[in-house]
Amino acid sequence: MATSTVGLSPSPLRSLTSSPSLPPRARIAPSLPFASRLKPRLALSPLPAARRRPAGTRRPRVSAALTSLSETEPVSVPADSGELAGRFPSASGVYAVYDGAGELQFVGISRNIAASIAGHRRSVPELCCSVKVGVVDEPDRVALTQAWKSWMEEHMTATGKVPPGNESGNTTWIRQPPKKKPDLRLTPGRHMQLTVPLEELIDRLVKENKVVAFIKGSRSAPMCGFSQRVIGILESEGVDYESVDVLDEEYNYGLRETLKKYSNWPTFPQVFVDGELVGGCDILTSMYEKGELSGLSKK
């Protein structure tokens, strides 16, 4: 886990089956979700690898719960990203993406539509303009990945021909995910004597740096389902931000209950945003769900 140390200024569906018309060396590449995406070439993404069952437990059948890709709905995508949150779920599912000739693009998988969904109108807007979403009730690997290939074959049954989107190599849907920054780091080391208190290496942290965000765990390994949820939000807005593992006790030791008194907020993630606290978990979702996060620093 690549980290630094702060810098202080002094101051049950069909398998997808071969059609006479379809090319024959057509591969196919789903997508995953915004934090998560695949590289070219790879048929998927790992997702959470599905529990094993007891012996005669019956698989959850999508069927059931997904609607054809041909029977769903298109819903146009705002302008607005702020919008995206209350138009399109959070959900786990699959996703059809339509540009504005009414053309399918791109079909994905994701384990948060909506993110993904803002990522793509971010990155291919003029190709993101509105969006079939199909939810996956019982969302583990086995019923995502048959979701996309019912839509998937659905689609090349129809047309002969994979969405331009998830031909083998594209670069426009799928691309490399960012390298993720160093979480930060406030001290040399446990054992090393601090000339300068630890709050008052909070209190310079969170004034030289416009978004700081600290999570129990890494921002590449989130440690809580709360933690996970605020680095879910910043990236799929976005946001450049600083962020900090009160769980490390080598190079944050004794952060915990220092932070706690500075901000007076017993519990994490806390995100501060221009040297003040804006809260939690709860708040931060509440401000994306309202798109109040639009005015922060962007990457």
Second form
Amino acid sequence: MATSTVGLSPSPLRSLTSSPSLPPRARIAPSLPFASRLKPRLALSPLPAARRRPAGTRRPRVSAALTSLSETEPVSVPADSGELAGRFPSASGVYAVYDGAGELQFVGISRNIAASIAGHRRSVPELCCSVKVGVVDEPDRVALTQAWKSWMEEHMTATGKVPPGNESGNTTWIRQPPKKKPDLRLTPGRHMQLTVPLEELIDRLVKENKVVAFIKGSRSAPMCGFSQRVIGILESEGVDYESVDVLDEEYNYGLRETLKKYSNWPTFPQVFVDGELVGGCDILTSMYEKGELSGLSKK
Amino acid sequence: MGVTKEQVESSLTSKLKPSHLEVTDTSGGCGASFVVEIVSEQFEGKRLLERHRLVNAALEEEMKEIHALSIKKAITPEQWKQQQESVEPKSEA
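Now the other one: the form predicted together with its partner chain, given that the block above is the form predicted on its own.
Time for the whole complex; same chain goes first.
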């Protein structure tokens, strides 16, 4: 899925830490001035366009549209993850997560802020009480990094501290996703002579693994909307599944045609459970909506 | 030019004798993408997968040119009646 938090290399951080603009005495100011203003807001959009700073103020390096950290209102993180989407934008930008005491824990950038916050909320709920969000309008990598730098710098200038989650080596927030399994490959490569027919390789694969999804593209980057939906459903149900990229012409050469015959099913994606075809996107969606997938093995 | 909505409808009608059928061309004209809602007695006692198989089989020829076929509903007249009653209680004709 395309919702992962963008990994931040520690290098810009280090250069910030050693920046001469950071007075060491600032370290003695641990509490944040806006802690007392942490009130839950029910505004649908946490980004009041009207508060955007006029161009040409303090930080000309950053796009004028980005509000500074201190001027951005925190938005409380709802306990119910279903409400998240209503409070946080699914847009790209920078976000700052605060704990219950109003301490800044982490500054991150994301291509989908709402999804990233949902992820943090799941993994470290105790540290996710409120979040400040700054949407970046033209979110190329440079602009996002600039936005992140500007908030980091502002926080460090104000407090002399790096947010704990941004300290190098801290993996609380940026998980190097071990959860993403690699896609399975059926053959050692298209130029290798197969000793076993492809049908049999498919047969073994679906019988040896509880849940197998044959998709177009990889599980981290599905190349078709239907495959993406199936992966999304399996991920959100926490199903422990294997995936096979039917578009991989090198390692799964001939798989599409063979699999269609094997399963007597004309389209992809195809999801197998216990060696049996369960169906494609429509069936998975319908089962998901009826709650019939909860019985599948969990991670 | 790919498959037309009429072709899809006539194949489904002749093979599955649906009591209700709704085919929507979602391809924007190129005839490669359809959404189907179908109600047929032939689905009685069959799992969803088998129902989809019936639809796919009925469209075997067309499937060669269709890129995406979304079977939104494949239900029995009995289920259809229940759904109609629960969704639109007034439209019972």
